[in-house]
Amino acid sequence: MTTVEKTDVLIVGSGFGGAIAAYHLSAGGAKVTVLERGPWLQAEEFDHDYKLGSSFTRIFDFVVGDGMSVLGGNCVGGGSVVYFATMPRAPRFVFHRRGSIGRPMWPATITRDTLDPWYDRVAEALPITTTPWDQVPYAGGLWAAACNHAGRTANPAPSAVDLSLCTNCNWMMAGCRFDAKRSLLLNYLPAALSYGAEIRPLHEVQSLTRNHDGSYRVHYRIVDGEDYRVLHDAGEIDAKIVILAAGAGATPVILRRSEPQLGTMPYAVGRYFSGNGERLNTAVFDEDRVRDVLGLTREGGKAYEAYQIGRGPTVANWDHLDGSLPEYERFSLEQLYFPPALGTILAQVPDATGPSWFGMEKKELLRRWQSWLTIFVMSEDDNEGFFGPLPETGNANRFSQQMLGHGPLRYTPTANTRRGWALADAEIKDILERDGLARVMPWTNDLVGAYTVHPLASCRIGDDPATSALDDRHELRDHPGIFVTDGSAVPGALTVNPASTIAALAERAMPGIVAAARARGVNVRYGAPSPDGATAGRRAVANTV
C-alpha cells in the first residue's frame, strides 16, 4: 500500500497565488509543500532558441478551447517566468464594475483603496519601477511618437524589470537568462525555500478528497520530464489547508473533478471565465513615412526595422481608461513584442486580395517583420467562458510532446465584447495609419478563436453566492480549507495586465489563510513583509517566527 504523505498546507501550483502564499505561510512556521505540473529550470537553462525541448517549449502550456485558446506557464514560477513583467495596478472604475452579472462583481471589501497597501508590498518585493523615457527600446518609441503624432499620451508601463542586466534581446518571455526580469525565482519562492518549503517540479494534481478529520487528500500523478502526455507514478499528501493556484485554465478542472469526491461545488467554478478583452493588431510601418512624419531615426540610417529590439510591452496608451466612459468602451493599448510562432501564424496581411493569413502576400509580409508593431489590447469583456466536459486528466488533451493540447474551455464572445474590440482596434486604426505610417489589420480568431495571455475569474470571489465560487478571503463556498489565490479569483476584466492585481489580492488573502489554518491546528503565524531578493525574506522575518 502507497504512503500517504502529510503537510499542513498544500499549494498548488507556484506562480503569483502559489508563491505568495507559500512564502508567508512557511515563513510563519507551517511545513508547506507545492506541486507545480511544469520542470524548475534556473536561469542558465532558459534558451534563445524555439526548437522542440527548448525552454520556449517546456515552459509554456498552450491549450486551445472552443473559441478561445489560452497560453500559460507550465513551470517553477508558472506565469512570472514566461511575462513580460508590465506590472500595472488595475484602474479604480474596475473595482465597481457590474460586468454581465448586473450587480457588483467584487466584493465590497475590495477597492483600489483597500487593495493599494497590498499592491504596495508587492511592488517591493520584485520591485517594480517606471522605465525611464530614455531606456524605452526602439518599439515603445515609435509607439509612443505615433500617439503623440495623432494628439494621444502614451506612458511608459511599469515594470519589474532590472535595467541594469537587461540586454533587450526580447527573449523574456520564454524566461530571463540573464536575471533582469524579476520572476518569482529571484523572490518568493527562494524566501520560501530558506524557511523549509518544498517545492516538487512535474507533479500534476488530478482531484481532491476529504478526510474523516476534515483535511483533504491531494491525488497527483507524475509528469515525464520529456513528453508531457506521459504520467507515471501517483500519489497523494494530506493537507490541514489546500490552497489551489494552478491558474484559471487548471483550478476549476482541478475542483470540477473533485466534485464526486467531494461534494456539490459553487455554480461559479468553471464559469465566468474572462479572457481579460484581450486581442492583438500588427501594424506593418512604412519606413520612410516613419522618417520623414514622425522624424525618427537609429544607427546605420534606419528609421525603424527594431521589432525585434527590446524587452516586450514599454509603453501604454490609457487614454480610454476613463471611469467616465460606458462599461465595455474602456481599453488599454499597449506596446508588446510577440515572438514568432503565433505572433507570425496569427498575424493578417492588411488589405489582403487572397487569403489574409497566409499565402504569398503572407510572405511579403512576413519579410517586413522588423517593420512591425504588435499593439496589445485589453479591454471589458462580458464574462462568457465556461468549462465544458473535462480531460480525463490534466487541464487538457495534450496532443504534443511539449506545450499542446486541447482543453474544455467554451467561449462565444458577445455583443458587449465584440464592441470593445471593435473600438479598439479603430483607434488603434486611427493612430498608426495617419498620414500613411503603417498599415494595420487585427490577429485572425479563425484558427484558434480568441485568445489570452491573461485568464481570470473562472473561480471569482464575490459578495453573491450564486454568481461567485469564493467569499471575500478567498474561501471556496461551502468547502472550508479550500482557498484559491490564483487569477481565477479576480472577478472580472481589469483592462491592464493582470500580474499585480493577482499578487496584490494573494497577499491580501494572506492573513484570513493563516487565520483558518491555526483554526484547522496548524502552529502558523502572519507578519513576514514582502521579500526583497533572495535571502532579504530570512532577514525581514527574523523577529516574527
Contents of the next structure:
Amino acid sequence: MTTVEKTDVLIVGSGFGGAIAAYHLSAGGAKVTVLERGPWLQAEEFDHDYKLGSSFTRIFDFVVGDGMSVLGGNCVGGGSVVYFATMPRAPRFVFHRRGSIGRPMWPATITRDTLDPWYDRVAEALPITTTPWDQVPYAGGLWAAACNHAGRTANPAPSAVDLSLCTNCNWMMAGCRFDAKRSLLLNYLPAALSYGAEIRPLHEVQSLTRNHDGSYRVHYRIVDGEDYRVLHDAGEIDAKIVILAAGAGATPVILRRSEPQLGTMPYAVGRYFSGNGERLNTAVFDEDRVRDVLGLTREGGKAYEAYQIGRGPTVANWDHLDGSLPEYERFSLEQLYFPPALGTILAQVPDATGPSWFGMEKKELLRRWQSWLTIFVMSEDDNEGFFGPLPETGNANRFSQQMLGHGPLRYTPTANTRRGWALADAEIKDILERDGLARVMPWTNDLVGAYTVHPLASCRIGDDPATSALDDRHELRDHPGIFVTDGSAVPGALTVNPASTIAALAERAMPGIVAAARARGVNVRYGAPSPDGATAGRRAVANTV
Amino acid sequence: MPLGNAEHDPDQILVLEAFADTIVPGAKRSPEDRAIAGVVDDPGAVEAGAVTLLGDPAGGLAPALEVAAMELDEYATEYAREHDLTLDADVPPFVALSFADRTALVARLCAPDHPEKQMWVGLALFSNMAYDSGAHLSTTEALSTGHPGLLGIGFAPPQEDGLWRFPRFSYGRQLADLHPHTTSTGSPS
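Output the structure of the form predicted in complex with the partner chain; the preceding block shows the form predicted alone.
Time for the whole complex; same chain goes first.
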C-alpha cells in the first residue's frame, strides 16, 4: 500500500500569493510544500530570444478565452518573473467601489489606510523604489512630454527594478537576465527555501478532495518539461491547510473541478472575473514633430525612435484617478512596451482604407515600429467575466507546446466597461494627436477578444456571501482550511497595476492563515521579518495583528 | 524543417504562402512567383519564414495545415463564384485570387462571427510572428543573417555577447509636473 505524502501547508502556485505564504509559514515553523505547474528558471536561463522554446515561451502563458485572453506567468515566481515590476498602490477610491453589485465590493475592514502598512511590508521586501527622472527611458519621457504639452501631469511609477543593474533591454517578459527585476526569485522564495519550504516545479494541481479528519488531499499531474501538452504521472499530497494561488485564470478552475468531491462552491467561484479594465492603444509618432513641438532630441540626432529601449512601463498619467469622478470614468494611462511576436498583430493602422490589422498598410505601420508608443489603459470594468465548461486538465486546452492555449473564460464587456474604454481612448487621442505629434488607434478586440495581463476577482474576498467567494481573511466560504491569496481574491479592477495590491493583501492575510493553521494543529507562529531580515515593516504591522 | 502534413504537397505550400503574403505582403521571389502577389517592393512574411514557422511542431498548427489549405481553396472557389470571377486553373484557387480578393476573403474568415475564426486568426498570428519576431529562429541568428522582418521593423541588434543593453536610454530630465496628490512612496493617493 502506498503512503500518501503529508505536509502541513500545501500551496498551489508560486507567484505573489504563493511565495509570500510560503515564506511566512515556513519561517514560522510549518512544513510547507509549493506545487508550481511551470518550470524553475534562474537568471542565466532567461534568454534574449523570441524562438519557440526559449524562456519567452517557457515561462509565459497566453490563454485565449471567449471574449477575453489572459497573459500570465507560468514558472516558479509566477507573474513576478514575467511582469514589468510596476508597483503603484491602488488609489483610495478603489476600496469604496460598488461595481456591478451596487454595494461595497471590498470588505469593510480593508481601506487604503488599513492596507498601507501591508503595502509597506511588500515595498520593504522586494524592494519597491521611486524612479528619478534621469532614469526614465525615452519612451516614458516621450509620454511625459506629450502629457505636459497637453496640460496633463505625468508620474514615473514606483517599481521593483534595481536601476543599478538594469540595462534597459526590454526583454523582461522573458525573465530578467541581469537580476535587475526584483522578482520573487530574489526575496520571498529563497527565504522560504532557507526555512525548509519545498518548491516542486512542473506539478500542475488538478483538484482537491477532503479527508475524514478535515484535512485536504491535493491531486496533481507532472507536466512535461518541454511539451506542456503532455502530462505524466499523477500524485497526491495531504495537507492540513491548502492555499490556492494559481492565478485568477486557474484558481477558480481547480475549485470548480473539485466541487463534486468537496461540495457546493460559493456562487462567486469562477464568477465576477475582472480584466482590470485593460486596453491598449498604439501611437506612431512623427519624429519631426517630436523634435519641433516637444523639443526632444537624443544621441545620433534622433528625436525618439526608441520604442525598443527601456523596461516596460515607466511613466503614467493619473489625472483621471479622481475619486470625485463617477465610477467607470476613472482610469490610468501608462506608457508601455509590448514586444513583437504576440501583440503587434492587434495594433491597428490609424485611418486605414483597407484592413486595419493586416496587409499593406499594416506593414507600413510595422516599418515605423521604433516610433511606436503603446499606452496601457487600466480602468474600471464590470466584473463581467465567468468561467464556462472546464478543460479536462489544467486551465486551458494547450494548443502549442508552450504558451498558447484555449481556456474557459467568457467575457462580454458591458456598456459601463466600454464607456470607460471609450473615454480613455479619447483622452489618449487628445493628448497624442495634438499638434500632429502622432496618430493613435486602440488595439482590435476582434481577434482574441479583450485581453488582460492582470486577471483579477474570479474568487474574491468580500462581506457579502452572495457575491464573494472568500471572507475578509481569504478563507473559502463553507470550506474551512482552504485559502486563496492570489489576484483572484482582489474584488475588482484597481485602475493601476495590481501586483503591489495582490502582494499587500497576501501579506495582510498571513496572520489569519497562521492562526488557522495553529487551530488545525500546526506548530507555527506569525512574525517573520522581511526576507532579508529587515524589521521596519514587521514593527509597523505589529499593532494590527 | 518539414511542413507538417503538407510536407509533400507543393500546392498546399503555395496556398499557405499566399495566405501569409496576405497578412504581411512581400516582393515576388521571381517573376514566376504566383504565391506572393508582389504588391510591395521588399520581403514579407513568406521570405521571413512563415511556412517554416507554421509547420513547426512546437507551434501547434502543423497538424491542421493540410485541412486549412484545402479549406482556403474551397472558400476561394466559393468566393470566386459569388463575385463571378474565373480562376486560373494552373494554380490552387486561393493562389489564383488577386491580392485584393485574398484580402477580402481573409478579412471574412477572421471576422468575429466566423465559425472557424480561431483557426484563421491562429494562421494570421503565426504569419505575423514569422515576420516581426522570426520565432522559428534564434533572434541573434535571425538578425545576423538578415531576417527581413526584424530588419524591416528596425529591431536594434544585441551587443557582442548576444545580449541587449542600451547604455543611453533617457532624455535625462523632468518632462512633466507630477500629479499633485502623489504620495511620498510615488503612488496615487
